[in-house]
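Here you get one chain, nothing else, as structure tokens; it is the form predicted alone.
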Amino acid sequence: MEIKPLNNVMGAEVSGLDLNKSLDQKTIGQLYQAFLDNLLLCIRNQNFPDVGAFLDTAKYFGIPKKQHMESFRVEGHPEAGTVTSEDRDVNDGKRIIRGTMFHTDESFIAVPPKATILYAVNVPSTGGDTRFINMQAAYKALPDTIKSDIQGLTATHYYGKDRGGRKVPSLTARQMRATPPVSHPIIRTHDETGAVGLYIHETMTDYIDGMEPAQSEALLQKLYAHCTENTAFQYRHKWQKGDFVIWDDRATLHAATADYGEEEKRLLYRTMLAGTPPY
């Protein structure tokens, strides 16, 4: 097994490992530490026979949780979902490419996942990259005055927030009733490493608690621009068939790239790992 950096922002690549074979505790420990150190781990050239084998491997990193979006679950495996070129909105049936705005998964629930894992069964011949932001690096680069301004603040995250230009798959009315607004700290402390980073994103963060709406929006937009417009915090993953990629939802944002043709086929298995309440 060889582990080497993908770039100087975040991410490491693992080669020479077959995840279909049982791993010893030393190897599991090395992989997990590499995940914590790099926030993203790409294990190349995997070939899982089915979703069950994918979920078994995910358990090396944590406990797979039930997928919140029921319409994209795999039948018989509620902890697994798919991301495909044939995804359709649950309400209007239109083809969608999910996750094209920067976000961290399921921040709209009280206990968001600690990590997301995707496995590339099929990828487009060109395009379909996933972009990532290191939110710990983004926080570190903030001016001290802004760090002081946002210290101790919380923000409300809500799946149903009303904002022009926002693109997210629909939830059913029943699912929306089960997804009330939740509040999380703007600066999140990583529960395993103690590192701190920003925990906001334009997709689900609605407003800063206790702040006038205009002031809240101005501050959020300033923080969004700082994170998303600076390539010094970003890594772009070019998918290869067989990639098993895990990233840390406590410290990163990600966004899909909708730049491949409708004739291209894409299939990824997806799971998320149970986390802890942000603090």
Ligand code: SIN
Contents of the next structure:
Amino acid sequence: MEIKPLNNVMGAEVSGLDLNKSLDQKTIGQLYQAFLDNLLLCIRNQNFPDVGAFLDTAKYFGIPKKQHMESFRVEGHPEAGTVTSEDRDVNDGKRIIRGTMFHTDESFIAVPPKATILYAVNVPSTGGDTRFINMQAAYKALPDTIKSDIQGLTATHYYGKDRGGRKVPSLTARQMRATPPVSHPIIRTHDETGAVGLYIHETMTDYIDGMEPAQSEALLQKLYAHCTENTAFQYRHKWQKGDFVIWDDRATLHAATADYGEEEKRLLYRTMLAGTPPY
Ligand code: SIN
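Switching conditions: you have the form predicted alone, so give me the form predicted in complex with the ligand.
Every component of the complex follows; first up is the chain already shown.
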């Protein structure tokens, strides 16, 4: 097995490994440490026979949790979902490319996942990259005055927030009722490494708790711009068929890119690993 950096922002590429064969403890430990150190691992050239085999491999990194969005679950495997070029909104039935705004998964629940894993079954001939932001690097690069302004602040994350018309996949009415607003710290300490990073994103962060709305919005917009407009914190993953990619949802944002034709087929298996309450 060889592990080498994908770039100098985040991510490492693993080659020479067949995840269909069972892994020894030493290899599992090396992979997990590389995941923590690099925030993203791409294990190339995998070939899972089915979703069950994909989930079995995910268990090397943690406990797959039930996908909150029931409409994209795989039948018989509630811990697995698919991301496809054929996805349809559960309410209006329209084709939707999910996750095109930068986000970290399921921050709208009290205990969000620690990691997300995608496995590329089919990728478009061109486009469909996933863009990532290292939120620890983004935090580190903030001016000291802003770091001290946001120290100790919390923000409310809410699926039903007003996004000015920008669309996220609908939840059913029952799921909306079961997804009330939750509050998380703006600066998140990584529970396994102790590193700190920003934990906010325009998709689900609604407002800064206890702050006057206009002031909250201005500060959030400034932080979003800092994170998303500076490519120094970003890594762009160009998918290859067979990529098994795990990333750390505690310390990164990601966004899908809707730039491929309707005739192109994109299919990825997806799971998320149980996390701990952010602090
Ligand atoms: C996701 O947001 O989990 C999907 C990312 C992608 O489809 O590139």
